[in-house]
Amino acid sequence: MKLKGKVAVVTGGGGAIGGASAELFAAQGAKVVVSDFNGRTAQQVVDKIRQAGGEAVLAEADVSKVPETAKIIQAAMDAFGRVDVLFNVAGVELVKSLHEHTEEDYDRVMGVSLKGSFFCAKYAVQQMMKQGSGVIINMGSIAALNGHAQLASYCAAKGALINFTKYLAIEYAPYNIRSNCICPGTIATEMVKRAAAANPDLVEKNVLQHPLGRMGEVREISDVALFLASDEASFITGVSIPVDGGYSAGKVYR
């Protein structure tokens, strides 16, 4: 039970990395604000969590507003009382090179996956500084790490939250904030696996770019998180955990 007594909030949590790491969150003992664009898919990993006795209620949001993000974090105040832990796991990934983008596609990308994080932050941050305590994780990706061809406003989006973690780490470290940042490889996801029946040989080569020579589960990223998010990690902040079988330390020849 390493969150027991904690309240979590997972943005993103009708979503495969963040529906499966609010379960887990909530298996660990911890009280879990669910949220997500889609209100239906959200409602379900809800529902998991209360049939397997854990509390969890859902916060159906836009984080691209700001109005909103503000509503997440009310949420855990109106029905828990305190922010413990904030994992901003939404986010949306554009397949475009730079010279195809619109103004629409960057404000949509941004929209999600930068603004609606920093803003989450800024209403949990708000809370925990009264508090004396808090950890926040933000999704960054291996596209924020390495640059990778046809992912423009993604690659800016998740290399700005890999600074805006250190940033979170250095401003509120006097208050026993920590941040960190937790970057997956491919993972294989539903959307990853239709992409793979649809294109294998696309998928296949990325793949092979790991040199682990598989996708990632679902679970390993949400195993991650939970470290983070624990008194484990107390001595953890400011850093970006790639999660990627190896595909940031290199070139694979095969």
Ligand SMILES: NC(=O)c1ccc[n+]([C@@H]2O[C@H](COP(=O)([O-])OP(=O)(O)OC[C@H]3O[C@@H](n4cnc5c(N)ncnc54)[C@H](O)[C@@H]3O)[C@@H](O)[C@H]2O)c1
Second form
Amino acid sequence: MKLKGKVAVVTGGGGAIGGASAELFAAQGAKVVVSDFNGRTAQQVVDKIRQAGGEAVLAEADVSKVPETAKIIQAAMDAFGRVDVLFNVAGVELVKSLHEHTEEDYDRVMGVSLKGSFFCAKYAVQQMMKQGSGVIINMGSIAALNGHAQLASYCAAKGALINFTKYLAIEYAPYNIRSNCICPGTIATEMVKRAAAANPDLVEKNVLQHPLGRMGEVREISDVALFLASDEASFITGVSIPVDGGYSAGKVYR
Ligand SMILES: NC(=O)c1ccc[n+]([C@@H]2O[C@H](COP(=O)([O-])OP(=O)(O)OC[C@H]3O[C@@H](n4cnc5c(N)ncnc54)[C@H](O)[C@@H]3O)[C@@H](O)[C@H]2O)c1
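Switch from the form predicted alone to the form predicted together with the named molecule and print that structure.
Expanding to the full complex; the earlier chain stays at the top.
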């Protein structure tokens, strides 16, 4: 019970990694706010948590709209009275090069990943400052650590989250608020299936670049999120952890 008595907010909680993380957090004793703009899939996660004996509420919201980010944190306050953990998982992929990008493409990708995480963090830290504790986990990517062809706005958004994570760590350390980022390699989810549908070759070649020679599993990300959210990581703040089968360690020649 690594999160016993804690209240956790998970955005993108109706998706693969967010849903698995919400369920794992709840199984470890957290009361969870499952937030997603897809209310149907997020409600399914809430139902699963409750069926397993846990506590969860739904907060249907579009994180790219600032007033809705405030509502997510308010939902945690209304249901459980505090916010101990914010896991900013919501994100969208877009396989598109810069020279093809429209303003709408940029706004969508940056709006969900960067702006959404930024403003969810804003409203969460306002509460965490009052509590004198809190944990924020942002969702980066290997595309945050290195350039990736055809992922123009995705690289820009995820890369920015790494330094935003460091910023949060520095500014809010005096309030005992920790901030870290997870940078997954390619994980077997619908998002990757969609990217593969757009460009199968890109995903296949990408997987071969993981030294462990496979995609990661959702659980391999949620386990790291649980660790970072828990007191086991009490002296870790401001870091971005690759969880990528060795992808960012160096080049593989296959
Ligand atoms: N799957 C991978 O290989 C991989 C690798 C690195 C990073 N990531 C990141 O992990 C996160 C989760 O990815 P996933 O594979 O679980 O994808 P997913 O598509 O299953 O989950 C993403 C969730 O975000 C939600 N979402 C999208 N736009 C939203 C918005 N405006 N407001 C609120 N919610 C919104 C979607 O409805 C979905 O439930 C993303 O940030 C993604 O960029 C994934």
